[in-house]
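Starting off, we have a lone chain in the form predicted alone, written out as C-alpha cells.
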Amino acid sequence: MRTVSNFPIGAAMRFLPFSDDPELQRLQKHHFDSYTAGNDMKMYNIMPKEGVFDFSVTDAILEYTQENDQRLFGHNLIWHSSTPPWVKEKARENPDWLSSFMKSYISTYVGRYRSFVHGWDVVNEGLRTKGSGYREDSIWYEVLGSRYIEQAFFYAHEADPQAVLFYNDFNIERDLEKFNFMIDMVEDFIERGVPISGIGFQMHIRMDTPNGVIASTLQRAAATGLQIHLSEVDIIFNRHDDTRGGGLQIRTSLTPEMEKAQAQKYYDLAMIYRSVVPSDQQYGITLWGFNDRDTWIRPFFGIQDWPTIYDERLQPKPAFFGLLNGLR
C-alpha cells in the first residue's frame, strides 16, 4: 500500500503487543510508512507518577520505524482523558501549578525526540463532544482556561520547531457546529502567529456519514494552508454516542454486501482526501489499528463491528482493495 500513495499511509499501533506478533509485524512493515503509537506515548505512560519520566517504550518504537524507514508521528501530548490521576489532583490543589508543569513536560518529551519524531498531536480533543465550545470537563480547562492550547503549541514549537504540530479531534468532518469552532480558533491562531501547521481529522466514520459532508470539511480545512492529517481511520457499520459503553449493535453480523458497501467507503474516503486536499497539504492517511482482531470499536463501546482492513485471522477485506484502488 506504501508503493501506491503519494503521501505517508500510518497505522496506530500498540508496541505491545505487535513487538511480539511477527506476522503483525510483517504487514505492518511491508503496508506502511508512518508508526502512530495507539497509547504508548500519552502522559500517563511517559510520566505516570510525579517528576519520573519512562521513554523506554517510546525508545523502542523509535528504534523500530528507524531500523524500517518509517516516520513516527507523536500522538500526544496533551489530552484530558491520558492526564495522569496525580497531574490532575496536584493542579486542583495548586492551579498555578499547572502551566509550568505542562511547559515542562512539554519541552522534556518534545526536546528528547527533537528531530525524530516528524510531527506531534499537541493537543487531541480540546472541544465539545458535540456542537461549539471548549471541553470543559478537563482539568487543563478547568485550570487554565482556553489558552493553554496555544500555550501548548508555543511550548511544543520551541521545543523542535521543526515539527509539525496538529490540533486532532474527532466529528469534526459531519458536526458542522463543532468543525466551524475549530475553524475559527485555528484561523484566530494563525492570526496571531500560533505556531500551528496542521489538523488532525481522526475520521472515525460511520458508513453513513455522507461523503458530500466529508469532503466540504476537508476541503475548507485545507483552504487555511495547513496540512491535513486523517490520523484515526476506521469505518463502522453500527453506531455509538462518543462513549465508553455507548454503542448500539443494529448489524450482528458481516455479510458480502456490507463488506462490498465498506470497500466503497474506504475507496470514496481515499479519493476524497486526494482530489480536495492539495498535494503538499497531504500529510498522510492513518489507520486507528488495521485488523478488527484489535481494534478499539469493540471493547470500548462494548458492540461487535468490523471497522478496518484486515479481519481477525490477518487476512485482508474488500476494504484493503477500496483503500488501495483508492490510493492508486
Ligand code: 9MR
Contents of the next structure:
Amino acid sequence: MRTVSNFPIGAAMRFLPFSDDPELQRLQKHHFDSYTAGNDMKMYNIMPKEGVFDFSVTDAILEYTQENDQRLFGHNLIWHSSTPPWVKEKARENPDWLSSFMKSYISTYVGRYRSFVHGWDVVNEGLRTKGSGYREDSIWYEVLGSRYIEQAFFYAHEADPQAVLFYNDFNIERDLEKFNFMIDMVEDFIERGVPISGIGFQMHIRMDTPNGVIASTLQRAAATGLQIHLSEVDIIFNRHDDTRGGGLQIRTSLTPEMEKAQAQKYYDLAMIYRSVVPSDQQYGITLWGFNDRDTWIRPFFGIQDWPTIYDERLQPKPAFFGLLNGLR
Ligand code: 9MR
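Could the form predicted together with this ligand be given as well, to go with the form predicted alone?
Entire complex below, previous chain first.
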C-alpha cells in the first residue's frame, strides 16, 4: 500500500507481540510507512511509577522505524484513559501539582524525541463520548478545567516546534453535536494562537456509518486548514455503546457478501479522504491494527467481529484490496 499512496499509510502495533513475530513484521514493513504504538507510548507505560520515565520500548520502536524508513507517530500525551492511578491519586491530594507535572512530563518526553517523533496526539478524547461538551470524567478536566487542553499544546510545541500536533477523538465523523463542539474548540485555538496543527479522526466506524456524513465532516474539518489524520481506522459489522463490554452481536459469522460490502466501505473511505481533504493536508491514514486476530474490538466490546483488512490467519481480505484500490 505504501507504494500506491500519495500520503503515509500507518498501522498501530503493540511492540509485544509484534517484535517477536516475523510474519507481522514482514507485513508491516511491506505495507506501511507510518508506525503508531498501540499502547507502548501511553503514560501508563512511559511513567508507570512516580518520577520514573521508562523509554526503553519507545527507544526500541524508534530504532525499528528508523531502520525501516518509517514515520513514528506519538500516541498519545494526555488521555484520561491512559493516566496511571498514581497520577490521579496525587492530583486529588494536591491539585496544584498536576499542572507542573503535565509540563515536565510533556517537555521531557517530547523533548527527548524532538525531530524523531514526527507528530503527536497531544490530547486524546478530551470531549464527552456523546454530544457536545468537555469530558468531565477526566482527572485533567476535573483538576485543571478545559484549559489543560491548550496548555498541553503549548508545552508540546515548546519542546519540539517542528512536531505536528493533533487533537484526536472518536465519533466526530458521525456525531454532529460532538463534531461541532470540536470544531469550535479548534477554531478558537487557531484564533488565539494555540499551536495546534491537526485534527485526528479515529474512524472506528461501522458498516452503516453514512459516507455522506463522513465526507461532510472531513470537508468541514479540512476547511480549518489543519492537517487531517484518519488515525485509528477499522470498520466493524456489529454494534456497541462505546463502553467496555458494550458490544451487541448482530452478525455471528462473516459471509462473502459482508466481505464484499466491507471492501467497498474501505474503498469509499480512502476515496472520500482523497477527494475532500486537500493533498497538502493529508497527514495519512492509520489502521488500528491490521488483522482480525489482534483487533482490539473483540476483547474490548466482548463480541466477535472482523473489522480489519487481514484475517485471523494473516491473509489479506477483500477489504485489503478495497483499501488498495481506493488509495490508487
Ligand atoms: O487498542 C488499545 C487497547 O489495547 C488498550 O487496552 C486501550 C487502553 O490503553 O487502548 C486501545 O486503544 C485506544 C486508543 O489508544 C485511543 N482510541 C481508542 C482505542 C481503542 O480503544
